[in-house]
Amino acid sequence: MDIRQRLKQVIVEDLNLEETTPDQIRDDEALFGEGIGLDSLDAVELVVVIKKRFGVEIKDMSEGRKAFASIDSLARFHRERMQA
């Protein structure tokens, strides 16, 4: 699987959107605010989730922000991070 497929799939399930298909979630769509609509209390969350399921580890927030901006973000801040 993909690994934007893969980080799609933990959200919706780890974060437990009901609402929204891992399918639903486009690559450049913005993750907070007016995109899939997750807020501080998920972003604290996903850096739990990602450290878990990925061993990326998410160190402050300015790291963070840039990771969290999109699926292709997080996907391009997974590779940087496993080749380090």
Contents of the next structure:
Amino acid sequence: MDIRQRLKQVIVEDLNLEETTPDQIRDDEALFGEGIGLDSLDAVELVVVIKKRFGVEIKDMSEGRKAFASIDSLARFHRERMQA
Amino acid sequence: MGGFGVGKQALLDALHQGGKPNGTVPVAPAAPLRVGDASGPRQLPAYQVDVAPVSRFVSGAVARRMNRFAKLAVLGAALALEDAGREIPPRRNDIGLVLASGYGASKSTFDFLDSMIDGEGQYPSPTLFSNSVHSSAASHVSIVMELGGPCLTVSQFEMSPISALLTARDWLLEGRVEAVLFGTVDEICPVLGYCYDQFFGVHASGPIEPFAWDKQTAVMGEGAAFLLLKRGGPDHTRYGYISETTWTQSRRFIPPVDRLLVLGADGHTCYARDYRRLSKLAVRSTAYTPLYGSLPGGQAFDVAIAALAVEMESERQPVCSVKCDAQGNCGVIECCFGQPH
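I would like to compare: after the form predicted alone, may I see the structure of the form predicted together with the partner chain?
Full assembly next; the chain just shown is listed first.
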């Protein structure tokens, strides 16, 4: 499965987005605020989920802010970490 | 709500038709399976609740942060307030909440501990943590139902309902609130299933035989039962009134002769001695545990059933609910017939 699709699935399932399906999330859509509507508690949960599911660690807030902008940015962050 | 279904009518139907376990819980073997052993996990019968109807009261966006335990609480509380209708005080700040639970949010608690162990303490889930805190479910109820009065969670195993009710009574008598939403919630989790299997083995397969004193027949149950309580007396409500709330020692309690005694006997032999003695002292005794299963907060179901009996006018004599624990404690709640509005 494509990494973007996997990320969407994990976000929907692990953050219990009961009214959203993975297909409804656009690759460039903002994950927080006006986009998908995730909040600060989701951000902390997402750090845990990304580490647990993908083995990638997000070490600080500035790194997280960049990575969590959208599915595209999260996929890019994942790729960079796997290549490093 | 319980294994019998969700809502007052489901409980009434169960009272007419009888109840039985409505599901099973897979129980993993304690030791690794032997090579060639294809038996897999055992299935233990259980009284389980479908919490899907909670969507009637909360949106998916709100419900996504609730664990199943909180959903049980919110659904139970919402149904009680819906039923109470115009009895609800107009100012939500005048309504207190006391939630009783024997096990608490044990599934979330164990899942949270697993997340700690799996991640070597580095990546515990914040959502699991917040939901594992015992008072979390009551907080969800307060927020969803917009209750602004005091909010408390009590956990004292079988004595949880009586303990919570004593607090509710004090709040009402002190005039601290106009009404108290009192309820009990317990949830089945895999660890509980494992414990039943380890402690009781094949004896956990039911059916519950509350009066078979020497036989272990308890079957796991879960559910929630809520009542809106107000100050008042005999001429006040359609569900009658609670005339007595006492926490005493089982061996000291002598049941009044003219009462129907509702025993919390749920098939556990560890409480059987006290229930056997009480049933011998009582003129009439019964048990409703086969309707909802074995759970520490079961006494709240018995009080709800007593209230229904009053409403249906099927029992004009006071009903005395008694719950005993293995330490010799005894919670006594007496429900009396009240005049209609």
